[in-house]
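Quick heads-up: it's one chain on its own, the form predicted on its own, in C-alpha cells.
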Amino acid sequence: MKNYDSEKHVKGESQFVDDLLTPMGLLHIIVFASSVAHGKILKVDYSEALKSNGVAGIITAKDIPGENQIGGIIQDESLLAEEYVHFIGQPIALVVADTILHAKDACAKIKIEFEKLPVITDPREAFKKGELIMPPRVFACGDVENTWKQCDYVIEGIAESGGQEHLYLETQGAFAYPLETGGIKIISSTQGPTQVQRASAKVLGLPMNKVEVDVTRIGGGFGGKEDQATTWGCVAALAAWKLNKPVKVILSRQDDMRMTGKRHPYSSDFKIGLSKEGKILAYQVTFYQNAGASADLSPAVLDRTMFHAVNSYYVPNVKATAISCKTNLPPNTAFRGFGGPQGMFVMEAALYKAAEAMGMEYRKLQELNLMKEGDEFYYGQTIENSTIQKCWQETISKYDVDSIQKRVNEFNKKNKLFKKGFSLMPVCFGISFTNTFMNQASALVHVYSDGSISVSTGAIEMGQGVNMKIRQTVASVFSVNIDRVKMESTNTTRAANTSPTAASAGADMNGKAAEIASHNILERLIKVAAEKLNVKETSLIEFRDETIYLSGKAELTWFQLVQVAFLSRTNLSSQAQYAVPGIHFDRTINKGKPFAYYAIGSAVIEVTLDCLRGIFEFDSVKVVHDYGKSFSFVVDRGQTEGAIVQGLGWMTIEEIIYNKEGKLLTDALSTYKVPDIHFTPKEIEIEFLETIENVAGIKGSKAIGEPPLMYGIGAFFAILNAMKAFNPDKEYKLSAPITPERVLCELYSENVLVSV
C-alpha cells in the first residue's frame, strides 16, 4: 500500500537530473535573460564574455538550425528572444561553460542596450488595450438576460484570485548529449516528455524519431513541469547539438521563480440572480485571466475555468465569458486544479454575497443549490452517478455541523478580539482532458522468463504514487507479489506520442494501458496453462498468489509457467493503447460530453482569528470525499492531505507580487511564503465515501491528483465569517489570498473602535 519512492526519497537514493552520472566533458548553462519586462533590443555585446574562462560558446538566436518556436497551442512563443522581450527573466542567449562558476562569470560580462516599451501586468488594461491571446470564448445554456426580470434578487460583484508559485523541490533542468545516429537524447525533468521531444525537434530541425527524452521520476510538478519544462529541454539540446558536447541546465531556485509562469491570477466580474426561496435563476460571469506574455497552456487552463464555472450548483441559465490577456509577465500556466479553482472561486463568491443579501446562511444557500443525479451542466454533460448530495449530507452528519455552528457561535459571543469561522466547501471536478485526442495512453509489459515484470508507459512520477497503482494494477492481473513488477523510466522510444502526466488523469489511462497489455499476455499464459494440464475448459484455470489453480487444485508456480510459456516461444510481451471512451465535445457549439466522470466531495473548515494582529489558524479540516472503490488507501490520503495543504495556501498566505515594471518581488523563499508545519490544520480528517465502482477509472477507482485542492477554498469563507463575526458592517472584499496582513487592513476601518 505505500508509495515505494518514499523509501528512496529519504535515503537519499532517488535520482533526479542533477544526480545522474554524467560523461566526462560536461558542460553547463547558464541563461542571459531579459532585465526588462517590454523592450526592443538595441545591442548585444558578447566580446568580453566570450573570453571569460572556461567559455565553450554563446549561444543565440541566430544559431538555431531549425525553427525560433516552442509554443503548444499558439506558436507564439520564442525560445530565444531576437528583436524584442516581452518579460524580465525571458531567454535571450546561453553563456556554456565548462562549470556553472565560469558560466556566471561570463554571463555577467555580457552588455546589452533596450529601448524601453510599456508594461502592462494587469488584465483588465490589458483587454482595454486590446493585448488578448485569443478571441474571447463563451459557454452559454438558457436565457440570462430575460431571466433577470423573474429573479427576487439579483447581486453583483467582483471575485479576485492571485498567483501561486508551484516550489516543486527539484528546479527545472534538463542534460542532454549527442546520440551517435545523429539525434539527441535529453534526460528531463517535464511531464510532458512528448511535447519537448516535438519542440526540441523543431528547434533542431530534426524529425521526432531523432529526439529522444527520458524521464525517471521528477521531484514534483503540480502543472509547472506540463509545458514550461519544454523551454529548458529545447536549451539544453541545442547547447549539445550545436557543440557535439553532453550539456546540463540546472535553475536556481531564484531563477527558477524568476523565470517561470504560476497559476493564472483572474479577476472577474459576476452577477447572479435567484428566487426568494434561494433558487439560483441565472449566472453571469467574465474572466479576465492574467495569461503572461505568451499562450503556454493559458486557453485550455481557461477551457477548464469555464467547465467549471458553477461548481457543484445546478443553474438553469449561464453565461460564461473567458478573456486571456497578454501581459509582460512570464507566461503563466498549468497549476494543479488547471482553472477550475479560479472558475469555483467566483462561483462560491457570489453564493457568498447573495447569501448576505437575502439574510440567509451561506451553507443552506450552498445546499440548496447543489446537483442532483439526472441534471444537466451548461455544456450539456449529464450528471450521471452523482453523489453530491449524498457527500454533503454525509460531511453534515459525520463531523455533526450543526454542533460546529454552535459552538463557533458561543466561541465568539465569549470572546472579543479572538474570532471563530467555518465554511463548507463542496467539490465537483471533472476528469478528463478537455481536449478530447489527449485522451489517450500505451503501455508496454514484458514479462520475462524469470517470472520478472517490467512495465513502461507514458505517465510521470513526480511524488503523486502513479508508479504504484500502475504496479499494483499490473501485480493484481497476475496474481504476483508487486515486488516482482519493475516500473522503467518513461521514455518516448518506448511509449510514443504521450499525453502530459497532468488532469488527474495519469493514473486511470496509463494504468488502463497496462491493464489491458497484462491480460493480452494473460490469455496466452492462461492457454498455455490449458496445454500444460491438458484442459480444454480455460475457465478451469486461476491465477492466485503466484500459482495456478486447475478446478482448486494448485498445479503449478508462476515461475514454472513462464518457464514453459518461454520454452514453447509464446510472446510473453505486449504493447497497448488506452483511449477513453464515450467523451466528445463539439467546439463550434461548445456542447457535449468532455469528461469520463465526475470527482466530488464534500469539506467543512474551520478557523479561529487573532482580529488583533490578523493571524489566523485553522482548527480542522474535515472531508468526505468519493473515491470510487480506492486500492491504494495510503496514496490517497496522502494526495488528499497535500492538495487540501496547497489549496488552503493559495487562498490564504502563497502571495505573487510583481510591481509596475513586471519585475518579481516576491522571488525567494525569504519573501514568498508557503504552508509549514506551524500552518497544517491541527487535524485533518477525511472520509473515503461508500461508493459504487467507476469503471471509467483504474481499478474502480477514481482520479486524487486535483480534486481535494479546491477544498481549500473554504477557508477564504471561513476566515471571511470570523471577520464578519468581529465586524459585522464591513464590506468585505473578495480577494483571494486573505493574508494576515490583509486581514488587519480589511478589519479596521475609521469606525472600529476597540476596547481590550
Partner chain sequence: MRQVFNINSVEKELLLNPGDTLLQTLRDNGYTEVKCGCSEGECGACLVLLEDMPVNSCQVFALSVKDKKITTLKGIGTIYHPHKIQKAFVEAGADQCGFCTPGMVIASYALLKKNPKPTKQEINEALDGNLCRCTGYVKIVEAVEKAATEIASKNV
Contents of the next structure:
Amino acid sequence: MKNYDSEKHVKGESQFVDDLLTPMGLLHIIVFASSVAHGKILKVDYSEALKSNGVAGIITAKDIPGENQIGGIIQDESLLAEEYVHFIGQPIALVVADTILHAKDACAKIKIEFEKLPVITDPREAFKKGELIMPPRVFACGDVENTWKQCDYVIEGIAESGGQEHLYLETQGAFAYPLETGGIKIISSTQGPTQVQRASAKVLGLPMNKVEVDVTRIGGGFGGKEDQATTWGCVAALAAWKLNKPVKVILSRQDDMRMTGKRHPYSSDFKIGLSKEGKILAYQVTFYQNAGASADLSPAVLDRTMFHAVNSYYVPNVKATAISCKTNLPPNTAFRGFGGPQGMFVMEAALYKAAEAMGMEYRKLQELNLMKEGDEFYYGQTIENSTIQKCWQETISKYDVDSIQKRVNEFNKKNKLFKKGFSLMPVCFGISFTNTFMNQASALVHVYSDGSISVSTGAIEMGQGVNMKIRQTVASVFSVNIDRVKMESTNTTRAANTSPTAASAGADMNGKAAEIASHNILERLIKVAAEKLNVKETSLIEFRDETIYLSGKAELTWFQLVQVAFLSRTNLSSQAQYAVPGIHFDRTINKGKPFAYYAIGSAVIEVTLDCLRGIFEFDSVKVVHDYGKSFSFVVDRGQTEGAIVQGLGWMTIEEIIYNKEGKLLTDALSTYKVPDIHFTPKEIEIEFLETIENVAGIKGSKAIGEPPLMYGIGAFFAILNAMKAFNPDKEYKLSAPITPERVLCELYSENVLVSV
Amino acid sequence: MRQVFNINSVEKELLLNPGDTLLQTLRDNGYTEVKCGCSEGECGACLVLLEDMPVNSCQVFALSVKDKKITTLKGIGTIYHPHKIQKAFVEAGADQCGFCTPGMVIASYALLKKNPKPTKQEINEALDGNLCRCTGYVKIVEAVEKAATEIASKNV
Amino acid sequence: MMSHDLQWYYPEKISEALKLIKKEGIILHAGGTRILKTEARNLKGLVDISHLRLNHIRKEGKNIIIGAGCTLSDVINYCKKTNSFAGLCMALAEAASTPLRNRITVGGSLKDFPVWSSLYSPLIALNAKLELAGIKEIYSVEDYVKKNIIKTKHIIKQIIIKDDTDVICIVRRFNIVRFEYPIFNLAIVFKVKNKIIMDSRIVITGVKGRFHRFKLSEKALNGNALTEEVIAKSNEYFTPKFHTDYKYSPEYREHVAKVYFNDIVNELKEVMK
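Given the form predicted on its own above, I would also like to look at the protein as it appears in the form predicted together with the partner chain.
Next comes the full complex, and the chain you just saw is listed first.
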C-alpha cells in the first residue's frame, strides 16, 4: 500500500502552497520582526518604507479589526507586537508589496528604536525571577518523601536535553484571498486548519463561518505546523482582508529558523531511590521547561512530559513537578513526541546513573523495572494487553543482545582508540491528546451517482500516509476498488471543529470517523439491495469486489446498486463524528485514563566511537515494535525509519545555540546540523511484533508517527557506554545533544588534551 | 526582461529579472516541480540537471546558463532509465511528504545515467547533497538500488 | 536579491573582461555558489567567464595546468582518470556535496578566499602557482594570499602545479555533515627518497590568519627518516591557532587537527613500507 501522492511526487505534480497558481495582482508579504529579544518599542517610522517602490501597504497592530490575539491554550500571544517585544523574530508589521524584492527593500527602510530590557534565555533563571507561563504542576502517587529512608541507594543528578529545529523541507507559508461572499479563504501549510480558521476569525473580528481554510498537503510538519502555522495563516488573512487583495507569505529558510519555535529544551533535577536488588522504590523529578516568550502548546507539552516521566517502568512512589519557564526566545512548540522524549530521557538518565552508582548493569536495571501486566502508571492508568515485556524479551532474543554485548566487550579489549557501545531503549507512549476534548474527529463521505466516492476528513497529509490509510479503510467498507475513492483536501467547510493532525492520532480518529460515515451509507445501500432483490433477511447480502451477492450469487454491480439507490432517493452521503471512548482525566487530582492505548516497543542501538576525534557512527538500530495489526508495512516502516533518524539527530548532532542576547546563532543549514545520508545507521532492522488487533486503532493498527523517535534516546547511552569503555573513571554529564565536541571534552579533562 | 532558455528539450522564452537565480526563474515561469527548501545550496530540493549534471539551481544565476541544456523533474519523462527510477521510488515507498522527492529523483537519475551499477557508498555520495527529514533515507537508497537492478536486468 | 538593472556581460577575451571589472560595481561571475551569501545590492554588472575558455585541464611540459573556470568535478574526474594528485582529488571530492561540486569553480574557490573553500591548503602544500591577468606575474598561491594580491582587481587564469610523480599529497577535511563548510582543511605534501622525507609542506586553513604553514614542523621532518622521535618533534611544532567560534571551541579544533596530523603521518608511514 503506497502513499496516496507517491506518483504525483515523483512526477513533480504535487503542489504545495508556494506552487499554487495565483491570480494576477497577487501581493507578497515580508514580515518586519523584532531585532531585540526583550524591549519596549519607543518609535517606529514607516514613512520611507511606505514611499518605497511597489508597496501596497504596511499593516501594524493598529490595523487589526478584531483581537490582536492568537494564543491557543493560554491567550498570551499577540499576532503583531504593540508596545513590547519578547523575542527576536517577533512580528511587528507586515510589509506588503507587488514583488518579494520590493517588500524586502521597503522592510529595510523601516526605522525602529527600542528601549532594551533584560533578556532571559535560561529556564532556571526565569524560574528564579518568577517568569513562568503558568503555576508549576505536580503529578504524584504514593509517598516519595517517606520512601527515601527505605531505599538502599538514593542517587541524584541533573539531566539536560536540547531543543530541535523541525526543518520541515517546506517552510511556513500561507496564501489568502478575499471571497466575494464576504470573508477570507486561506490556503495554509498547517497541521491544524481549524486552529488557523479560529485565530484568523478572531483577528479579523469575523464569525468562523466567514473564514475558510483549505489544505491539500504539507511538506513536512513534525509538530512545527500544529500551532505555529496559525501565525502565518493570520498574517495572510489580515493582509488579504485589509487590502482586499490576494496575498501570499512564504518564509525563507533563515526566517523560518529564526522566527519559529522549536522542541522545548529541558533542564531537570532527578532523585531516584532503589533497593539493593535494583527495584525502583521512589522517583522524584523537577522539569524546568524552556517555553519561550509565550505559552503556545507548552502546557500540553508539559503534561505529556509528566505522563511519560517514568517511561516503561513501574515506580510505586513518584513526584513529578513541572515548571514552564518564560524566556525571551520564540515560543517553543510541538515536536514529534511532544515532551514525552524529554521526560523519558531524564528517567533513562536517572537509571543510568543509578546503575553506575550501584555497580549494576544498566540494562539489567531497566529489565528489572519494566512494567508488568496489571501494573498501574502513577497517574492511574494500566496498560491493557501490555506488550512491554514481550517486546523487550523479543529484542533480546531476536537480536541476540548477549552476543552483541560479548562482541562489544571483545572489540573494546582489542581496540584502544575506537570503542563500541550499545544500549537498550524501551518505549511506551500513550496515544491520545492529553486534553481529552481534542480527541474527536469528523468525516464527510459522498457516494456519487456514478459510484465514485469522495472522502473529506480533518486529517492533514504530511507524508505520514494518513490519506492512504483512510482511503483503504473506506474502500474496504464498501468492498470496492481503492481507485474509486478520492481523498479530498482538508477543508473547514467539509470538516468542522477539527483537532490538529498530531499526537499520532490522525489516522485513528479520522479513519474511524470515515469508517462510521461509510457504514452509515453502507447500511442504507444494504436496505436498497434487499428491497431490489426482494429479500427480507439482509444478512444474506454480501458486498465483495464491487459486486453485491445474494446467498453467494452475484446479483448487482456496485454501479447498478448506486444507481438504484440514487433513483430511489436514498441518501448517499454521510457525515460522522468520532470521539475516542473511555478516556478521561481529572485535573484536580491528576489521575485518570487519558490514553486510548499505548504504542510499545524496544530497541537495541550499537555505536562505534572514535575516541580521538569524538565522532561516532551508528552501526545498527534494531527494533521490535508493536504495531498492532499493521495494514501498511511500507508506510509503517517508513515512519519508523524516519522517526529513528530524527531521534538520533536530536540526541547527537542537532544543536540549537542562542547567544545571551537571545539571537539564534545556528540559523542556517550550514550551522544547524541535520542528519544527511551519511549519518544514517549502517543497519536499521525492524520487526513487527506478532500481536493482537488494537481495537482502538483503525483496522486493528496502532499509531506510529511519534513513538519510534524515542528509540534515538538509546543512542545517547550507547555513546556514553563507549566513552566509559575508553575512560571508565570519569563521571559523564547527562546532557544532550552529545555532539562530537562534547564527547571529546568529556573524554578528556578540561585543559589536558590527550597526547596523541 | 525576456530570455530564451532550453528547458526539458524545449526552447522557451521566460520572464525574469537579470539578478534572478535559476530557481527563481524556473518557479516564476511555472516550473514549480523545482522546489525551494533553503536557498543556500544545502538541501538539494532545487536540484536540476545542467547538461546532465545535477546542480543546485538556487546557486546558479539564470543568465549564466542561458546557453545550456536544463532538465527539471518533468523532463525526465519519456526517457527509458528514469521511468525505472520514478517507478522504483513509488514501489519502495521512498517518498513521504514528497518535498525532497524531485531533488532526490534528479540526483538518482544523474547517478544511474553515469554509473548504472552503483555501490551503496556511491549512492550515498550521489545523494549527499539532498536532505530528507521524513524518511531517514533508507527507502530512498533502496529505491535507487531497485532501479539499478531493474536497469541491469533489462540490459542482460 | 539583486537589482533589476543588473547588466550581464559575456566577454570572449580576457582583456575585455579585465576592462569591465576595473569599473565600479562590476565583478566576475564563475559558478555562482557564493551569490546569496554576499547579497550585494549595489552590484551593477556581472561578467560571466564561461566564454573565456578557462575550463581546460592539461599537461604542459612538466606542469599540469588547470583553468580557473574548471569545476571541482572537472578536476576530480581528471585526477581520477590520470591517477595524479590523489590527495588533491580527495580534498576536492570531500569538499561540499555532489551537486555543489558540479558548479563550484577553482577560480571561485580562490578569489576572495571564501570561508567554504577547500582548495587553499592542498594548493599551497603542492606549491601551486597562479597565472593572473591584469597583473603581469605568476604568483605562488602562498604569496597570493600573504602579499594580499587577493585584494587587487585581476582575473585568475589558471593554476599551475608541477607534475611530480614523487610527490605524495595527503589531505584531510574536517566537518560533521557533508553539506556544511569545512571546519578546517589540513594538507601535507612530502617527497620520499630512500626512506628519507624531503620537501615537506604542511598547511592548514580555517585558522587565524586564513592559513598557516608549519615551517618548523616541516624542518623537523625534512632530511630525516620517519622515526618516533622525528614524528614527536614535528608534532611539537604543529600548533594551529583557531578563532573562537560559538560552534566549536578552539581547543576542540586544535585537538582534532593534531589527531589528523598524526593520521596523515601514519598514512605516510604505511605508504613508505
